[in-house]
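Only one chain comes next, encoded as structure tokens, the form predicted on its own.
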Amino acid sequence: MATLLAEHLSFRYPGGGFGLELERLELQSGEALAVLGSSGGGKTTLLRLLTGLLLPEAGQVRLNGGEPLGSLPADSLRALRLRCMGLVFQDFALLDYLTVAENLLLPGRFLGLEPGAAGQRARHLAERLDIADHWQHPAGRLSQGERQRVAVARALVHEPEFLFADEPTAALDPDRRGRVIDLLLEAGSSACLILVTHDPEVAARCPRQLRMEDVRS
């Protein structure tokens, strides 16, 4: 079973400006958070520090219980990130250069996974969220709302035991809303999930909930 244990994060950007105090989240396997906030209300900052894109100042995340984060060695922390955590970030990440396949199976490349499998995977997520027919379009050429589909699918192919979502729905109508999120909830059945928003109605699907204006300082 995966866990996430932050405990007595602390953290303030440069300059006195905006920070945060987190004094313990635990998540573990089957277990969805909606992080919720206003737009510039810190949002990112935590899913940053969550992930190890960002150390606190003070205090540590732990995965499974091994060793914090901010202790890792950075290609370690990186090897972490590509095998065990499925990243939705708000500006996709894609390789524009590459079509939806080639983007959609980089992962699995990465970690080695077998590639008949691993594009059986690619070619159903592509197809759950209305990508398919731009299978082999290069993902530049994409519109915002199809390229934040890709960036979800890709999180997902490697069927990592953390999700992590930036707004993943922003660009979305409720339709297709509806799908990236049903979607993102069935998968974190068997991972921790923890989806930014700033929409209550999909802040509503998840069971948990953590509010920015109790964590910042």
Second form
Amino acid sequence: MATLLAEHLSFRYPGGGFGLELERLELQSGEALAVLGSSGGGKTTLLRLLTGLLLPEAGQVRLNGGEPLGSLPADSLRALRLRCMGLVFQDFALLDYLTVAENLLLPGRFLGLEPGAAGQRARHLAERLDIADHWQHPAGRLSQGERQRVAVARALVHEPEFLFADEPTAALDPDRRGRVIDLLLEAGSSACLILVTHDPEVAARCPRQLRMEDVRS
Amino acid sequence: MNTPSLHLALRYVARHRLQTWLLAGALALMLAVPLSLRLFLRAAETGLRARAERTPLVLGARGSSLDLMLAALYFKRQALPPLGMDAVERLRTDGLANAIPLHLRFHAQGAAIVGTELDYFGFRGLQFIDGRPFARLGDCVLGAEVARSRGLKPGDAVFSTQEQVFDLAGAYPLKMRVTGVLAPTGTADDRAVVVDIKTAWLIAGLAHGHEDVTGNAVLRREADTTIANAGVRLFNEVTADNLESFHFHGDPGGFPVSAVLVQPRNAKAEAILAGRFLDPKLPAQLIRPLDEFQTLMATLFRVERLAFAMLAVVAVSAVAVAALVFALSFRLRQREFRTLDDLGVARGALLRTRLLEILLISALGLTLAGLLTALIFWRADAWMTLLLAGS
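Given the form predicted on its own, corresponding form predicted together with its partner chain:
Following is the full complex, with the preceding chain placed first.
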């Protein structure tokens, strides 16, 4: 069972920018947490702290009871992120010169996953997210909504224990928004899901919610 | 080798073809130019030296010895002052050497017309792949490249090129019958039209054939000359029917010869001949083609060294520019590498991806350079011959 534990987190941007103070956050497999707040409210910063992309000034984040992310060597932290985490970035972070298929299989390639099985799962996700028609199209030629769905599918292909999604529905119409959330929650049934959004409707689909007003200092 | 890194590098290179080919092309040129220059000169030297070595001496009018060598061996278009045919006869009479005259003034369809004698084929070791040597006035034998590029074969005809369009009294194009095609040799002979020296004189207007001059066609008669009116038809082709009508005017001993290939009987004969033409006041000079060739190559190698020095500067600049292009490209793609970093791809794999991209483009550049160099090496002899033959 996957667990995420963040304790006594404290972070402040250099130059006296805003900061975060989070006393405790614990999440287990099957739990979904929506992080709510207005734009520029620190949601992404919190997500980056929880994934080890930013290191806190104080406090710690532990995955599955292991070493705090901040104390892991850089290469081990990267390997952990690649193996255990599925990340949906706000700006999608696709490689434009790769096709949709190649983007979806990219983390799996670096993880050394068996291409057949990973390919099947990627294809299945592409069909569910309505992007299978673009399977061999370069990501650079897709619309914003299509790119966002590719980013979501990429995060799910290797079936990670921890799912972090930053505004995964911002560029989608209501119908597709619903499908993406359904898929994330479905994947989250066996993983820890943290979903950053400013959309109350999306947040309402998650059993647990965290308001940035409560953690911002 | 890390396969995902190679995959990423391959995909990037394949998707950015213009950038890849430009960079690879620049690298290829940077490598191929100096390498090709060196190979070209070495290969050309080997091929051309062999011809110079097989030509012991050349006799020609005094003037530039290099021009004489280039004209006599490689048929370079040169306006050489002529010798008289009696110079050839004198060499033969002395019994010191074999002498093969060359007349090198005219062209046919861009190829040099080499007026000579049948001995020339044996001297150069030329073989026929089709037909036979010339047998009568107006016949010609084609070099392999002339026949191939113009699609000519024995039985076809070739016209000599008119030298002066506006000179009504000048030499007119002669329609020559092709009697044979030479086997390729990789030398200047491949690009020549070989004729009997009398045919060359015929083209020069020193001989002609025409209808019988009788009746009203005769304007007046002098000692051994008949002046006819313009109504008498001159033949521009030698046929079995009109062959008998062709005749020469003037003293054959004074007929022009551009150069004479001289084969001394022995070393003593060579020394005697060399001594005979030492006097710079004599109208003729005797040169050793190999000496002239070595002088030419020494000059070329000096030029090559200078070119290398300049190319080295260019190469350093090109490497610096290529490095800058790669650095800028990676800088522009910082977001892409940060994405891979955020996803958890190891630093080593990211570094390998960058290195593999550089390697792939460099390998493409090397391959292009190799192909270019091989092409130049393959054609070096022919191109050098063409270069030397150019006017």
